[in-house]
Each structure stands twice: as structure tokens, then as C-alpha cells.
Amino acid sequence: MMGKIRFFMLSFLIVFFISSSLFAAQGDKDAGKKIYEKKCWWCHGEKGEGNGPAAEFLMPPPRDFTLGVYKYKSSPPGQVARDEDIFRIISDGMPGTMLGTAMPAWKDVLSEKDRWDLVAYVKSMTDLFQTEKASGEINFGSQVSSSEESIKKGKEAFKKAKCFECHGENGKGDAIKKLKDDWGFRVWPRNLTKPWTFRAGSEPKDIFTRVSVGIPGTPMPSFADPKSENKLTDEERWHVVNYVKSIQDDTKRLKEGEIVVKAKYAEGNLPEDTNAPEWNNASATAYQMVPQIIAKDRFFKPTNDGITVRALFNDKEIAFLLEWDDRTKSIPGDADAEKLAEGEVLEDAVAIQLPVTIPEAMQKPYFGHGDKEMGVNQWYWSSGNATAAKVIDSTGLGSGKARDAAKTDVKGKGEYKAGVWRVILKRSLTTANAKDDLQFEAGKFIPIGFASWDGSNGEKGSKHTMTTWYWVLLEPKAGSKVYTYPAAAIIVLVVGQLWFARGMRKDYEK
């Protein structure tokens, strides 16, 4: 019977494979520029070039077909791509979050025919593969086990190879140095700690075909390269593969379900430093941040794509801690920062959005800026004035006007350090503008959202990125009995906010 069962699996995986290859060498160019031209071309434009009429908008810009250079490949260094990459990208496109790149995947759209045939419409795009094909995948050599020892020698290895001069000292990307593809559009390095915005993947063999292979068309080169003086072994690349994963930080990965930023109860006065210990105590929540497409300046190319959020409270005050990913420290008139910025450096900024009054049966205001019906308030923060905060009163879009700062108690500080900005912002639990204040209570869900501002991608206004609404729960004392929500309730909450998040993605989808 075992030996039935292992023919016919041997069986299928024969037949797998080999209508896989036919598909690939009989892809059918003619059909597949139909399908070019029913999906394809509004971002990489009716020829291939690159510029279909949503490409402005579009960061990274799609590509350019004509020229046969692929960005994610698996051959050697400097061969074409190989059929099954470009397959690849059709099939999975290039994962990551919404500020990583529009390239959807298709394998749940088009069959594997379909996509085989674009393979071949793409291709003819370019005489490069009438007259260059790849010879295979890079060779992957044995691959080396993850172990404190290769966690060291890779670490030795990223700075043997100056990988650092783009990454950073600790990978965030956040190194001082201004780079362009070969096209001349700006590029940022990799943020290593985030991997689920790999563009190719964040498996082992990902990471290592992309240290080998590099990134065609971008200052990002191949370590496999004999020519390179930055070669770098298989074994030195595998230790690399290693040390990258190791500095992932799943702090700031979203997780579906979590809506809720947990506020801590706090014995004596809460932490004015950003990396007080304390800190540790509180759960973090990472966020999505995503451009704001509102207000007008909706049309633009954002970098910041999340925040991770803290909170902490005791009898008197609520702090929030703000952390957040960003490659440069903007600050006008700032040496280092006018060398990076895309025109002129504004600052760098964050803002929390309340509600004014605690809203009833889980009613949230309009999370632009409120309505009349529900105003906000904004807590924002900049990096011009770095140990201060304002309040900015809104009943609706263009209609935010700043508290005078004697007159409201949130107090803000922040600090920039290796490509993370972290931000304190604090203010009385209670105050005596309860008209105007929000007035914090343990116990109930009070409706929260953040945005954040780049000012070296020339973010101000509302020209920025945010949230959607969530929910701060102040968690009452052990053995307190003041929840006014039921467990129930918190099920039902969480529930219904995955039911409209899904909704909205089959929306976008559509």
C-alpha cells in the first residue's frame, strides 16, 4: 500500500513539474498581451515602459519592461533574469505593507497559463532575451545553522562588506547617505529589522540569494561578485543571512485583532525618559500608518509606515510612549538632514487624536479631524521644539486651531537615536477645561488614532501618514472592579473591527 501511495505522489510531482516547464516554454506572448492590456499596463504603461497612468503616484515606480532589468532575480550576477523569477513576481507580486509597493499578486487572479503567458509578453518587451539567457539559480552552497557564533561572525561579516555604510550601524536603513537607482529615482536601504517588508521574501534563502545576486539597477551590489572588493564566502554570506534575522524586531509587526492599547497602572511618577525601564512594563501595539488621502496634498510618496505605542498611567497622569522607524532626523537647519531631504527639510512630527468627551456605546467621532457633532483634540509634537507639545482643538477638516500653550498641560519630549525617533506625550488625567478636555477614566474605551509627519520627504500639513481609529483602555488596578464593558463586550469590539477591517480590504481589492 506505502509503496502505491509513494509511486502516485512520485507521479504527480513528475507531472507537476513538467507541465510547469511546458508552461514556461510554450508561454503564448499573443495571449498573454490580452491580459497585459486588461491588467498591466495602467501602471506599467501600454508599451511596457514603465509610465501608465498611475505610475506618478507610485513609489517604487513600476517598472520598465524595455530594458529587461529585473530587480529581484536568482541567476548570477550579472545574467538576465530567469523565467521562474519573473513568474515569481507575477504570481506572489512584492509583499510588504502599503508603503512598500502596489505590484499585487496575481496567482489568485490568473492561472498558472495565464501568468506563463505574460512571462513571455513581458519579455518580447526587450530584444535582451532574444540574445542572453541565464544559466540557473546562483549556486547556494551548504547553508550554515543559525547560532550565537554565526550571529557574530555574520555581524563581523555586515561590517567587513561596509554593508553598514546604507543599513546603518544596526540595520534600520538610517545610515547619512543619499541614493539613486540607475534611473534616477530616489531609493531608501532596507530597514533589515523589518523583514515582512522584504520585497522578495524573508526566508533564508531570500536573504541570501540578495546578498549574492545584489539589486540590478540599484546601489545595492552583489557580495558573490569575484570582482567585487567587498566579495564576501557562501559561509560569510550564510553567517550574514543569520545576523540579519536576528535583529528583526516584532515589536513594531502588526498583529490581526490587536486594537487596543493597553494603558498600565503605574505605582509613583511615570517615566519622563524614552528608555526608562519602565517602559518595558507596558504592552506595545504596532499600527499601520497609511497616506492620508483626505485633505488635499493627498497625492504624494510617503516612508514612515507604522508606530508602535506604549502607555502608562497612575492616580494623577496618562504618558504615551510614540516610537516609529524613520531614516532621517529632520530638523531645519540641520546639516546631515538638508544633505538627505527632497527640498526643503521641515521637521519631523507626530500627533495622538482623542475625542473630546469619552463617547457613548462605542461611538467614535470622524477620524479627520472630528465633526461638530464630536470634536478632538490633537497632542502634536515636533522635532523644531523637541521638549514640547500643543493642542490643537478640530471640529472638522480646516478647522484646527492651537490651544495657546498656557492653557493645556500635555508636556512632549523626544529623542532620535539610530533611526528611531521615541516620543513622550503626557498631560492629567483629569483637567479643569472638562468642556474642551477629554477626561481620562479607567476602565473605558476611549477611541484613539496617530499620524506622523517626515520632514525630510517634505511632510507638513496634511501632507502626512495615520491611523484609522482604535481604542485606549485604561487597565484598572489589580482587584478593581470599575470596568464598564463586560468581556463580552470587548469580544464583540474586536470582532466587528476585523469584520469592517476585511470589508474594507475586499473594497480596496475590487
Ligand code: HEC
Given for the second form:
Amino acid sequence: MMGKIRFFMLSFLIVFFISSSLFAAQGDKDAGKKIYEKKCWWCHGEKGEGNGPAAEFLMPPPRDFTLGVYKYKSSPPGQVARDEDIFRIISDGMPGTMLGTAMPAWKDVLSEKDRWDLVAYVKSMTDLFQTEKASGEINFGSQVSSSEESIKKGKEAFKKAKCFECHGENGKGDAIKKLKDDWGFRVWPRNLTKPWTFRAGSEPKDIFTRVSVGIPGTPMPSFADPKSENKLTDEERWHVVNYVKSIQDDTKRLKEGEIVVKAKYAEGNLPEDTNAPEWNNASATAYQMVPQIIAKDRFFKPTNDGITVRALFNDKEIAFLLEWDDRTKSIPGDADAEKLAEGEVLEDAVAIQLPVTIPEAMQKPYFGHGDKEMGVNQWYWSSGNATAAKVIDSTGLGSGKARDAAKTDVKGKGEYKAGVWRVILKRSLTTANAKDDLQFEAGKFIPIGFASWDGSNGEKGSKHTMTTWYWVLLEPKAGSKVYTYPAAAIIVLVVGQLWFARGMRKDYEK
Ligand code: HEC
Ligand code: HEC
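What does the same protein look like in the form predicted in complex with ligand HEC, given that the last one was the form predicted alone?
Full complex below, order starting with the chain above.
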């Protein structure tokens, strides 16, 4: 019996192997051209120059195939990409933001043969592949499995190889360097604490490949090349891989179905320090930020893709801790920020949006700053005035008015450290001004949304990133009547949110 199964498996593997290499060898570029002209040109351009009609809305931009340079390849440094590398990206696409970049995965859309035909076609857009061929995959040595010791050695190798000069001391991608790729486009060293944004996979073998080969066409060098000034041995590269895997920050990761900020009851005073340990008592939820493309002055090229929220309340007040990775501390006049900015350095900023009254039956105000029936408050903090906050009252797009500081007790405080902004926004639960201010109540779902501005990326006014509406729920303190979320409500919320995220992505890709 075992023999039979083994025989079938073997013949399956042989057929699979032969057929895939057959397609690889035979990839028909004329057939590939036909598919390209249906599926690829609107991003990559008719002639593969990376300038299709959608290109101007995409960051990073679509690849220009005419140089023959592929960023994510597994052949030794200095050699052209392997067919398998190009096939892999076409099949799997490239994740980029929390939900993926613009380069789609095609394996569910196109047959394997179609994808090999495309490989042949994109390769034919340059003469390079007529004269050069990769010798095979790099040498992987023997993999070192992760352990405390290996991670420690990896951290040392990270220093020795000077990874920090681009990726920052903590791997947040926040070192002060302005980098470009060979096509002249701005590239940011990857934020290594968010492996789900790695373009070509975050398995140990993928990271080992990147560190060994580098990313051709970009400043990310090879650390295996004998000519490299910061060469690492095979073993040292596996330690680096284990170190990179160990700094993953899951509080920044979007988890499907997480749509409620659960504010926790706290005994005593609410923390004033953005790093206070009390914040760990509150659960952290991460939300995706998408560029604002509804109102005028649309915006397509964001640098920040998410925000993590924690909330605590006591008998008097509620405080939110907003945290997001930002490679630049943007304050007008800041010398480091000026080195990195696209144009003028503006302020970094963040805002919370809340309805003026808790809506009945889990309704939400109009997404764009509310409407006449249901107005909103925005609690706004900016880096130029980091120990204050203001309130903006709004009943629709463009109607926002900053409130007289004497008529609000919203307080703000922000701190930037090692590639991360942490901002506290705090207010009393109820105010004397119920006409204009939300009066918080425990046990109720209250709509809440977030927005952020990266001042070094030209973000100002309506050019910013934002979330959809989520909910904040003040969880009744322990000992009061047990509270359970109505299951049906949660399902409706989750479905609505997924629909929104998909819609936004589609618009973004258009
Ligand atoms: C919606 C826009 C879009 C469409 C459609 C699209 N791509 Fe891409 N593609 C991109 C972007 C953007 C990148 C670069 C991403 C990056 O550098 O992080 C890219 C990169 C690539 C790469 C580069 C891999 C490397 O290692 O450098 C290949 C190959 C590729 N695309 C092939 C295709 C093919 C073939 C099709 C059609 C079946 C296609 N793409 C359709 C946006 C698109
Ligand atoms: C000279 C600057 C520089 C140095 C030094 C550098 N990197 Fe990078 N790294 C980059 C840039 C830039 C990118 C992103 C390229 C892009 O998006 O086109 C990158 C991307 C990466 C990625 C993402 C791969 C993917 O699939 O998306 C990893 C992982 C990485 N680097 C690890 C390292 C490690 C580990 C070291 C040290 C051994 C290192 N880098 C040294 C500039 C650098």
C-alpha cells in the first residue's frame, strides 16, 4: 500500500516537475504579450516602461521592465533574475501595506502556463536575457534555527553589517537617509518590525535570500558578495534572519474582525506618560489607514499605513493612546526632518473623530466629517504643539471650525522615540456642553475614526490617511453586570468593515 502511494506521489512530482519546467522552458512570449495587453499594461505600461495610466496613483510605482532589473531575485549577486523569481512575483503578488500593494497575485486568475508565458514576455522587453543567464539559486548553507543565543548573535551582526544605518537602531526604517532606486524613485528602508509588509515573503528563507542577494536596483546591498564591505558569513546571515524575525511587533498588525476599541476601567488616575506601564492593561487594536480620496485634494501616496489604539477610563475621564510608526519626526524647522522631507516640512498630526451624540441603533455619522443631522467632534493633536490638543466641530466636509480653547477640556501630549509616535488624547467623560460634546457612556458602542498626517510627506489639510468608522466601547468595570456584545451586531460590523476595506483598495488601485 505504502509503495503504491509513494509511486503515485513520485509520478505526480515527476509530472509536476516536468510540466512546470516545460512551461518554463517553453514560455511563449507571443501568448504572454496577449495576456499582458489585457492584465498588466494599465500599470506597467504598453511597452513595459512602468508608465501605465494607473502608475501615477501608485506608490511604490509599477516596475519598469526595460532595464531587466528585478528587485526580488534569488540568483547570486551580479547575475540576472531566475525565471522562477519572476514567476513567483507574478503568481503571489507583493504585499506592501497592511492589506497588500498594488501588484496583485495572479495565481487564482491566470493558469500556470499563462504565467510562464508572461515571464517570457516581460523578459523579452530587454536584450539582457538574450546574453545572460542565472547559474541557479544562491547557496543557503545550513539553516540555524532560532534561539535566544542566535538572536543575540544576529543583533551583533545587524550592528557589524551596519543594517542600522538604513533600517534604524530598532529596525523601524527610521535612519536619516534619503534613498532612491535605479529608476529615480524614492525608496524607504523597510520597517523590519512589520514583516507582513515584506515584498517577497517573510519566511526565514526569504529574508536570508534578501540579505544574501540584496535588492538589485536599490541601495539594499548584498551581504554575501565577497566584494561587499560588510560581508557576513552564511551562519551570521542566518543569525540576522532570526534577529529580524524576533523584532516583529504584533501590536501594529491588523487582525481581521478587530473593530472595537475596548476601553478598560482603571482604578485611580489615568496615565499621563505615553510610556506608562498602565497602558499595557488596555488591549491594543491596530487599524488600517488608507489615503483620503473622497474629498478634493485627493491623496494617493501615503507613508503611514496603520494606527494602534489603546484606551483607559476612570470615573471622571477617558484617555486614548494612539501609536503609529513614522520614519520621520516632522516638526517645521527640524534639521533631520528637512533632510528627508518631500518639499517643505509640515507637522505630523493625528485626530480622533467622534459623533456629538451617541447614535441610536448603532448608526454612524456620514463618513466625511458628519452631516447636519449628526455632527462630529475631532480631537486634533499636532507635533508643532505637542503638549496640547484642540477640538474641531464639524457637520460635513469643509465645515470644520476650531473651538475656542476655553470651551473644551481635551488634553493632548505626544512623544516621538525611535521611529514611533505615541500621543495621548484625554477628556472628561461628560461635559457641561452636551449640545456640542459627546457624553461618554459605558456599555454603548460609540463610533470612532482616526486620521493621521505625515508632515515630511507633504500631508496637510485633506491630504492625509484615515480609517473608516470603528467603535469604542467603555467596558463596564469589573463587578458590575456582566456585559456581552450582541453577536449579530458584531457580525454586521465585521462584514461592513471588510466591504469598506475592499472598496477602498479597489479605488486605490484604479
Ligand atoms: C494594479 C497595478 C499592477 C498590475 C495590474 C500589475 N502590476 Fe506588476 N507591479 C505593480 C507594482 C506597483 C510593482 C512594484 C512593487 C514594488 O516595487 O514594491 C509591480 C512589480 C512587478 C514585478 C517586479 C518583480 C521584481 O522582482 O522586481 C513583476 C515581474 C510584475 N509586477 C509583473 C506583472 C505582470 C506580469 C502583470 C500582469 C499579469 C502585472 N505585474 C500587473 C503593479 C501592478
Ligand atoms: C544602504 C541601505 C541599507 C542597508 C545597509 C540595509 N538595507 Fe535592507 N533595505 C534597504 C532598502 C532601501 C530596502 C527597500 C527596497 C525597496 O523597497 O525597493 C530594504 C529592504 C530590506 C528588507 C525587505 C525585503 C522584502 O522582501 O521586502 C529586509 C528584510 C532587509 N532590508 C533587511 C536588511 C538587513 C538584515 C540588513 C543588514 C544585514 C540590511 N537590510 C541592510 C536598505 C538597506
